[in-house]
Amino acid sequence: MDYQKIKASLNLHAVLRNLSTLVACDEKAREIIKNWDLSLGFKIFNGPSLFLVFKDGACRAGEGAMEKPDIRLFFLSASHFNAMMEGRAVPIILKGFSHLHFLRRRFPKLTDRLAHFLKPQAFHFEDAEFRRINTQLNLSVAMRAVCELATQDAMGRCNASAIPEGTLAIQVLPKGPVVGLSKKGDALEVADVKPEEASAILRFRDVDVACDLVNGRCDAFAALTRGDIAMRGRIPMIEAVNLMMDRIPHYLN
């Protein structure tokens, strides 16, 4: 699979899908969508699909085509979708012309809020609440990106094959967040994993440590030697996932 197609899969299933995570952890995002009651479907020609459902102040995301979304957006190619994500193109509206105001004025407020956390400026890290949300979103994006790379990227497939069956929990102490992966057979997927039951655990001492690491603001080896990071259980699982995470910036930057 070529670069643009892999990038589109990550943009769709690792980035855009995490609007649901944003709404769950950010009060301002919940305020933006509080009166929304509609669904959106995204479809890339000869490529993946995603749907978003906004209702009762929450956002639900799912892979695949939704049968009857209120708005259906179509993209001629992976490159077309990637250009839309970068603000250089617009989708083709197949359904939902009555919602043009929503698409032009309201929905961008939510996607801009996501970009605020995923593409921060240095001064943003001075705010503790920003660091918390940024960390949760980055970890969630990373785990979903790893799952996409496991099937679509040559290096990702190689590293995924080295992951033993079981579960991995990435935990930020003392109160989370916790994100998890499950490997069964050849399938790697995001899963709710309890750290005490996981096959392998990667723990960060606190949100500040996790935030600095996921944003490349400190050295992982130095953090490990200081005890800011701890690893338990099946270490090869953690090492393989880390290698796959290192591959993400090749497609998302």
Contents of the next structure:
Amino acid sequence: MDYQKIKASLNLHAVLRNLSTLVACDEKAREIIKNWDLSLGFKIFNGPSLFLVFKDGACRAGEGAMEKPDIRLFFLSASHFNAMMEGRAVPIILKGFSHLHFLRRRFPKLTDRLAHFLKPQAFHFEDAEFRRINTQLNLSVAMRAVCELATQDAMGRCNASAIPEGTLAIQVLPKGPVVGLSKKGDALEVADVKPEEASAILRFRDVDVACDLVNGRCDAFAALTRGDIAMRGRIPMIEAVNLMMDRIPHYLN
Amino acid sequence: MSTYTYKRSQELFERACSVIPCGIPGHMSPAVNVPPASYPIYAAKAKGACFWDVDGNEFIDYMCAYGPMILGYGNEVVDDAARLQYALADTTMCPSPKMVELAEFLVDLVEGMEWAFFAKNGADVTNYAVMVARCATGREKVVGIKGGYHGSSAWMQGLAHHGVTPADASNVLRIPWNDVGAFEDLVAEHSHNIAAFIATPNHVATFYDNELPEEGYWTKIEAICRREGIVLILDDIRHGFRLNMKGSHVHYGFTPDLICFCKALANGYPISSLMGTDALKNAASRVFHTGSYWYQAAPMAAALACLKELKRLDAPQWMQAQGEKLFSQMGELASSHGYTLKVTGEPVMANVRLADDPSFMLHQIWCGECTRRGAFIASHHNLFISMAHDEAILEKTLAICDEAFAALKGYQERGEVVC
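Could you output the structure for the form predicted together with the partner chain, given that the previous block was the form predicted alone?
So here's everything in the complex, that chain up top.
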């Protein structure tokens, strides 16, 4: 499949969709959206779509088209959408001209907040709260991205076919987050997996270890041997998902 | 039985992490020994079926260094031969006569093979085998088995493994083990462009049960290869000289064109060999494939001594019998504690797995409990029996396994199984 299409799929379903995760775990993001009461639909021509609903201080994301969003944004191509995500293009507004101020001034505050966590500078990692949110977001983005790569990327499909059926829980001790995947038949999906019931577990000693790993700042094999990261259960599942996670930077910097 | 701790191993590992990627890279990485805290990291000395780690803990080695150890660590016959040769000459400007002696011995020993080529590692000869096949046939594609391992060269790893590009993997076609129909389909699809079929004698994928060839599998594969002019490569690196001194193909009743040997060839001295039929000798002579240390004389002397000793002792038969004894008794012990031990593959190099837990976590805990009581058993790989795994070793092993089963049971009953 076309590089731009895969990238757009990841940007839409893994990155933009995780605005909901950002709002859930970041107080400043909740502050930004606290009075918002509207919905946005994103549609790529001949491609995927996503909607976001902001209401009651929360953000809900969903795949596919929403019937009557307050704002409908259209993109001529996957490249157009990717350029918008990189700040190099603007969407075509099909509906919601009355929300122009929101689109130009208010919504970017939230997306800038997401970019702050997903495109950090080295000094950002000195802050513990930053590390916590960065880790949560990266794990959530990674799970969704892996599911997209499993169907759209040739290497992703190859790795996905090697994943045995079952569930994988990725857990950060002591208090979370926990993210999960479920493989059934050929389908790989994000799932709410309890670590004690999972077929495979990848567990981080703490947020700092998880943060280092998801930001490419640690030697995973060394961390596994030390016990900073623990693998249990169906290791082929962990190995294949890990390879797919390492494929993400090929599309998303 | 007391359980081991690994303070010195862990200290050394921390030092290693500063100067070596992964601390310990490759197949020896301790990361796959789950849980790592139950396993040693560095060995200080070894003798017979045992090695001692840097903390002074003694282990009966059921991995045999992942295969090379077959006569026992520090076997006097093999080591004396190597010492003698080291005293004369090892890596020199011209190769040693030992190269000729070893090639002649192998040609006499291994059924159907008429020449031998020497290198260091298994991947050296699997690579060479594929190049010889391509040279001989003028074709590109290689058919391998899903989950089959033939070394870490880029073309042999799975697509999307780190450092592997689509171009690397583009000429390797993978089919399921025991699926002759899939091979026929590939042959039809890639008519006249398949150079080789490569597989191990039975299927030994890591993290999965071993699978023996079904009735007639190898004769059917061979027939297709003959019909289509495809070079049949047997990767006997892991199995070689454990199933049959004449080659594992004799054990399963077929004739390959090329056979790769390594691991047990010299009881741990670094040497590998590609052997082939006369029909491929010309192609082999045209392919340029070499390495600085491939002419080393001492490993050749060691290999000669090792093979002669294995032959003298009728090693495969003895080791298979030891394996049958050990694993059947291990299974009985498991049952006595309420567990089901699934044993797959050939007894001399079986895979064992606690079948009571589909997630493998209980099995991983049990393997760890065996290891920290002195029987090194990895949860992800087949085990190996050597000539040093005698009755006393088996008895000690079973006592360890028994206690490990009891420990596992205790953890479960107390709700302490923390996976």
